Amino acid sequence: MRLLVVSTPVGALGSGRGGGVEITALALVAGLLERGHQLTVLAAEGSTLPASCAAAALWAEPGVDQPSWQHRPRGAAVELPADALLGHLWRRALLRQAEFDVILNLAYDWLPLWLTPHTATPLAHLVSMGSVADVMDGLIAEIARSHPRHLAFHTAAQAADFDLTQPPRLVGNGFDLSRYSFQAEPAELLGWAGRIAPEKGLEDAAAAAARLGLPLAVWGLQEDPAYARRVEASVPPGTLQWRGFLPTDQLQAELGRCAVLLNTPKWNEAFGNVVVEALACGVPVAAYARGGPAELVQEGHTGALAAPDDVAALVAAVRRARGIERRHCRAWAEQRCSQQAFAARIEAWLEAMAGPTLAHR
């Protein structure tokens, strides 16, 4: 297939601002290239592709980043800033659509979803978040009725957020596991990774680490520095070790040293990329039983689950997780979340959608 992958309008690929969508985009592109497809990536100006994606063409567009729905009120209206990157991306996608068999949208935004019935080339959407906005919920429900095959979701927990008329297509996520090294012997160190913003719940992980008397290494982009300062002030000095946003090779080397990764979302995470990254290094996970991570963490096998927003339960989960055989964590990641398996699931979905188009080539 000839595929156009339209990236997130929140930051350039490689910047970390796109969060988990960046990881998904690069694994998806690399995996589909391995399967013989022709890929073009349409992304923000300044984007870079790793060596694993070098065979893909990269089209870059300038423009102002889109406000993330994650940080807006549930009842907010659709918004496009002046000189919007989102508009530039989709203008180019529409102008060049005849060159492709399928357009794959990775943006959680109103505009590309609204375009679904209006493109000549099939437009597919890998929905990257759960329910965060009324207007998005309504449009996803509308597309689910009119074009159900054009939607895919990461997990059942995520899909359950929406009013779907048919069983959802679930594709999980994928990772280049060759980039993650198994580490059998951990340090006396806990870990936490993600965008440093209130919806990620870092304050709960910090409180749990303080109760356990263990340092907490924190990796991620500081979206909200004031929030980060408040979290640090809430625990004894030295509890938090700020490691910053690191490329995968550096992140996995440091993450693998952790005894347990804590995952504390305050909202319904669609998947939980950092959970799989930890498991790939052999690090068990203590997570709130909420959203996608609750499907990834198997009690007693890959980690332990805690009641959401309950720090005492999280502390108990960390203690249980420390007793888990680390090789079980790596084996689970290999079986369920490889880049190759993810690409095969995406391929099956897109080929089913592009069938009539491919038949006429």
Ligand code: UDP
Given for the second form:
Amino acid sequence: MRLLVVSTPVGALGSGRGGGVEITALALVAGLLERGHQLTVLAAEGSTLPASCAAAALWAEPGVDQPSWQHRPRGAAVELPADALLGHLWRRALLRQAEFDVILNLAYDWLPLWLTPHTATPLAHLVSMGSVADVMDGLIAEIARSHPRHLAFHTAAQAADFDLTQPPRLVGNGFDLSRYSFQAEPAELLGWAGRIAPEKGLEDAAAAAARLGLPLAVWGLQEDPAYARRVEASVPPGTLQWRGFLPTDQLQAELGRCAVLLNTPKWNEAFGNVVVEALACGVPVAAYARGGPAELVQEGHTGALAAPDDVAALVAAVRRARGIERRHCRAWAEQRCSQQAFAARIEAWLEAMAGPTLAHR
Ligand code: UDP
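I've shown you the form predicted alone. Could you give me the structure of the form predicted together with the named molecule?
Below is the whole assembly, all chains and molecules, this chain first.
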């Protein structure tokens, strides 16, 4: 297939502002290239692709980022800033659509979803979040009725947020596991990784670390610095070790030293990339039993689950997770979340969706 992958209108690839969508985009592109497809990536100016995606063409567009839906009121109206990146991306996608068999949209945004019935080239959407806005819920429900095969989701917990008429297509997620090294011997250190924003619940991980008397290393982009300061002030000095946002190669080297990764979503986390990234390094995960992480963490095998928002339960989960055999974590990631298996699932979805069009080529 000749595929056009349209990236997030929140940040350039490599900036971290796009959150988990960035790593999903790269795994998907690298994995589909390996399977012999032709890939073009349309993304914000300043985006970079790793060597594994070198065979893909990169088209860049300038423009102003979209506001993230998850940080707006649930009833908010659709908003487009002046000189919107989203508008630039989709103008280019529509102008060049005849050169592709499928357009794959990774943006959680109104405009590309709304375009679904109006493109000549089939337009597929990998939905990257659960329900966060009424207007998006309504449109996803509408497309689920008119074009059900055009939608895919990461997990069952995420898909359950939406009003779907058919069983959802679930594709999980994928990672280039060769970039993550197994580390057998942990340090006396807990870890937490993700965008530093209220929906990620860092304050609960910090409180659990303080109760356990262990330092908590924190990796990620400070989306909300005032929130970060509040979390810092909520625990004894020295509990948190701010490590900043690191590229994958450095992140995995540091993450792998942790005894346990804590994952504490306050929202219905669609997947939870950092859970799998930790497991790939051999780090067991203690997570709230909410959203994707509840499907990814296998109690007693790759980590431990706690009742959501219950810090005492999280402390107990960390203690249980410390006894997990680290090799089981790596093995689980290899079995379930390889880039190759993910790309095969995406390929099967896109071929099923665009089948009639492809047959006429
Ligand atoms: N991440 C990173 N460097 C860091 C911290 C995080 O590259 O220092 C990446 C991490 O690899 C993961 C993403 O940020 O892929 C966060 O994705 P996740 O699915 O956990 O949450 P989201 O941001 O999509 O809500």
